[in-house]
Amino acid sequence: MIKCDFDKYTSKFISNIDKSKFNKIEKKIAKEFLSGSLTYWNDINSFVSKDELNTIMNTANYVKENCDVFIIIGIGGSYMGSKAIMEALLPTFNKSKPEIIFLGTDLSSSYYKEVIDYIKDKEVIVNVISKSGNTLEPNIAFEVISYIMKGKYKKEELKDRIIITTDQKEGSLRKLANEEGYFTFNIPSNIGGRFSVFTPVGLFPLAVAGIDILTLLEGFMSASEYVSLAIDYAVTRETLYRKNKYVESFTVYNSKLYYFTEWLKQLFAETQGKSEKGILPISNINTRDLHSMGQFLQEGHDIIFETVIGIENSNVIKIVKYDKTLNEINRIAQEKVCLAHYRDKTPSLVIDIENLDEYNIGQLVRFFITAAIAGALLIDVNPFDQPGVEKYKELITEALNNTYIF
């Protein structure tokens, strides 16, 4: 269950006059979830059939039956969901097996070292996830995979170890896939790399993490109920940067969901900040951050404001001090910096979940994809593309002038 607060702790920097100016492009927004354009959200068979569900939970038990490391390589969406979803409800000393290591996120030297030296003598399972087939970062990771399986395995057996997730038709990953014979998910054409975590994309690298994805995907639907919740929350950011407020911080008690944020930055940057338009998103995690952040975030320019995702229950560890457990100290804390930074210049905007788990998780998600994309419309920019990703990509593709071939 998600239970929001946008007033106690905004209500000296914006009313329900200043919000209310939204209503009918709100009531519009609501309409095209709930009856127009935006209606596949409510329907699980747009993100995965229930016979690629079966699939993805047999082929995540030959996975962990079968490699000692399994490799995930994407970049953002491709990866970003199920990372995040991962760190949240995976133990943090997690043994258990695959291994899972991520490749692809970037073009270290070092860490592709580390990489290759660790999995030398380890048996691997790789699965390789980009739409298009033509992102430098995935392509690299690839090679450089694709060259090491070939010298631990047979043309047969990599059949078995390389699995590959793209376009149901197009592009050169489709190609290859086709030519090798090798196993394949499909990421539907209308769902984009940040919103694809509940498609084969992100379930089946869940699956194989041992996340409970049918209750994970069991509250992402659920969580239809809180559309109009969803896009109070877009209004209500909305006035506030019209209010002067341009930087959000997505803000954290407990540092398990910190990639969490990492996935919402994305989500948000990449849905609404275009054509000089949206508000950038940065992160906290408290009560770390309290002794570094915190200082500007209480005093420092007028710029910003927080929503802050808080667990109402977590593992029961008395603090006889106190004569309080920790989680109902950590909440006392979240309440008192949420008063702390409003009585100065900073608001907040509550959304607090019952408990870390696969369906109160399934539910922040879909809450927070519903209102990145009413948060777009009601800025009048189109939530699902990201035309400025691509200018760097033209730039480095140029300096390679055709040296790096994929």
Contents of the next structure:
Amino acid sequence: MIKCDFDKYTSKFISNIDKSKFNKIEKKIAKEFLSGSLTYWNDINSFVSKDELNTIMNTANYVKENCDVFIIIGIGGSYMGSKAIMEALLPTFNKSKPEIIFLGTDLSSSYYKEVIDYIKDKEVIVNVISKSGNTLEPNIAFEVISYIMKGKYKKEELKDRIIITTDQKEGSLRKLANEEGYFTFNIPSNIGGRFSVFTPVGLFPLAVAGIDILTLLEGFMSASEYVSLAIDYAVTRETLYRKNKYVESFTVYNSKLYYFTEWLKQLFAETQGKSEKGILPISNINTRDLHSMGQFLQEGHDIIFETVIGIENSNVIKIVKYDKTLNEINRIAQEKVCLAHYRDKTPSLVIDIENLDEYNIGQLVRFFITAAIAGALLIDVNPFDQPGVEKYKELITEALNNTYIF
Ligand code: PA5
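Show the same protein again, this time as the form predicted together with ligand PA5 rather than the form predicted alone.
Below: every chain and molecule of the assembly, starting with the one above.
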């Protein structure tokens, strides 16, 4: 369950009158989700069909039994969501097999070298994820990994070890899969990268990782009840922005949500940061960052607001000195830091979930996706494109003259 408080730590900065300027457009956006062009968000079949879900789970079981290392190749929306959910929900130590490695998220030779050496004597299955099939980083990663795998496995066996997740019809990966007979999962054509974690893009890796994807989906779908709350959040952020709060810190009080904040940064930056508009997303992992960034949030330049994501319940670890559980102390820290920041210059929007589990994370993902789309519509930018990202790609491609050497 999601509980929000957008008033307590904002009320001296913005009023309901400020927010009411958005009433008309707010209603229009809500209508789009309820009965207009965005209703597909309420239909699970837009993301994954029942048959696909069965295939995902069966294939995940196959992967678990047939490799030591499962390599996920993808960048941006093609890996961020699953990475965030894995980090949030899997144990930090003693993770179950297979080991999961992400590749293709940068061009670091030293990391590549480590991966190449590490997988040398291990059984490997790879899932290459790219909607366009044309992205430089995953293409390079796939070239490297398939070169290694071709040295290890016969052509026929590669068909059981290379799994491609890509657009249903288009792109070079789709073409390759058709030519080589590789097993594929489809990415629905109307679901863009950063919105695709509940398509096979995220569901398949998450199932391999041992995460209960049915409960995740249940949470995700149930969050249609939070559409107006998410739009209210979008309106509150935008109202703060218009009071010169140009930067939003996604602040968490659990380091397992670190990658979730990375996913949030991607979601909001790519969805809203265009046409010289948008709020700059940053993150703080508290209480760690209170001892670094906390200084700026308390007394630095007056341009930041926080979206604080808290977790109500957690394991019971008693701290005798204070006669409280560790989580109770963490909750007190969250509350008092909001208060301290509010007293000076930084407002906070508070979003609490009940537990750190599949159901709540499913809800939270949907809540933020709805808010990001609504926020883009509020400022009249297209939520679903990312034209700026193409510009560096064009220059690199030009520099490489369409060839790269391994
Ligand atoms: O959100 C997005 O659309 C992007 O972040 C893409 O996911 C990212 O650029 C990777 O694209 P692709 O899946 O086509 O390789």
